[in-house]
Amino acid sequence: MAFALRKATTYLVKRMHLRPVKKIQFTFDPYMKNVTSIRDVASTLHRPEILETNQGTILKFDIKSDRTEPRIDVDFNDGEKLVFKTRNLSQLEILDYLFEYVEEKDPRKNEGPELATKASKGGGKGGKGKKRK
C-alpha cells in the first residue's frame, strides 16, 4: 500500500503546476500531532521544477505555538480562495484536490497543442532551393 500511495504521489508532483496561483499560505503549529501532512505539502510545493510554473506565485509560512489548527489558505489570480483544513488530510489528499483546482483554473487549459508545420521549421517550398530551367 505504501508503494501505491508513494507512485500516486509522484504522478501528482510531475503533473502539479501553480500558473494560476498567486499566493499559497501555510499554518500550522510544529508541536502539534497532526502537521506531517502540511508539512510534506509544503516541502513538495516548494521543489524548483513546481515553483518554476509560475514565479510570481508566494509561499507564505505562517509558524505559530498557539495549538492553531494546521490549514493551507490558496488564493487564486481571479480572486477565489481555497482553504485546506489539514488536520485530517493526509499530503496525497490535499495534493490531489489541490490539483484539481489549478487544472480547472488553468489559464493555458484552453489553448491547443502548438504544430509544428514544415513552414513554421523552414523546411518547406519557399525561396530556398535550386532554380529549375
The other form holds:
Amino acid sequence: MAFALRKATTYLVKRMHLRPVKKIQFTFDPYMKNVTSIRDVASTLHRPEILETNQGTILKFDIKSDRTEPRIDVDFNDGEKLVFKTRNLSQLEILDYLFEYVEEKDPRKNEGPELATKASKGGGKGGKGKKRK
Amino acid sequence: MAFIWQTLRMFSTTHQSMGTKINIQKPRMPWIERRILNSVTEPLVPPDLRSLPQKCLEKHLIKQNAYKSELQEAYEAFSTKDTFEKLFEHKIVAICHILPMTSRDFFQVRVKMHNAGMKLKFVNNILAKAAIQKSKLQNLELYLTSHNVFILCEETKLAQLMLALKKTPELQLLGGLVEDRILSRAKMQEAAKLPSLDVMRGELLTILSTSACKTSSLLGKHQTELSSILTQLVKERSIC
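If the structure you just shared is the form predicted alone, then what does the corresponding form predicted in complex with the partner chain look like?
Following is the full complex, with the preceding chain placed first.
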C-alpha cells in the first residue's frame, strides 16, 4: 500500500506544473495534529522542477499559533480561487485535485510538443565546419 | 563396464555428459521409478484456509522483520537519545520546516547560518519521537513531522536568528526551545524584539524609583515654591 502511494505521488509530481497559478498560500498552526499533509504538499510544490514551470507563481507561508485549521488557498490567473481544508486530506488527494484544476486551466493545453528543427540541431556543427576564404 | 555406466545414467538425475552444455530450460523427464518415488514421498500440506489479506499481511511482516535487528535498534535508540541530550544543552533550539533546494543553495544557507553563529542539525523524526518520550521535551512531539531541521545556538541570540531566517526563505520557523521554554513562532519573534536584559533591569529600576521621586517632589513642592518666591522678592528689594 505504501509503495502504491509513493508510486502514485511520484507520478503526479513528475507531471505537476503551476502555469495557470498566480499564488498559493499555506496557512497552518504547526502545533496542531493534522498538519503533516499540508507541510508535505508545501515541500512538494517547492521542488525546483515544479517552480521552474512558472517563475511568476507566489508561494507564501502563513504560520500561526492560534489553533487555526490548516488550509491552502490557490489563486489562478483567470481569477478563480480554490481552497483546500487539509485537516482530513492526504498529500496524494490534495495533489490529485490540484492537478485536475491545473490541467484544465493550462494555457499550453492545445499546443503541440516542441519540434527540434535541423537548423537548431546542426547550426553549431555547420558553423564550425565552414571554412573561411 | 560401459553397460554399468549406462544403467547408472538412466537412474541418475545429476549425471551429465562430459563436454556438453548443461540443460536448464528443458529438463528431462525422470525415469518411471524416480517419478513414482517423487509422487509417493511428496509432502501432504493441509490447505491454507486463511483469507487473502491475512496471507498478504504475514508475507509483509516476514519481510519487515527480516530488516530488523536488535543490535541496530539499540544503537539507534542510544544515538538518538545521546544526540537529543547534546542538542538541548544549547540555549536556543529552533525547529524549522526545510523546503527542497539544490545542494548549492543548501551550502549558501549553511554559510549564512554559520555567519550568524548558528548550526544546522538533521534528526530522523521517528527516532526523535521515540527519544523524547517520557522526558521534559515530550511536548515537542507535534513539531516532529514532515521535513524538519534544527537550528542550534549556544547563546541566546534571538535577534540574530530572526535576521538570518528573514534572509533564508527556504527555512520556515515553526517554533522551538528557548532556555528550557517551548515558544511558538510568534512568541519567538516578540522575544527577539525585546531589548537586552541589562536595559530592561535599568527600566525596571527607573519605574520603581519613579513613584518615590514623585511623592518626595509633591511633599516638598510648596516649600520650594515659597523659597523661590522669597528669593525673587529679596532680589527685587535689593535692586530697589
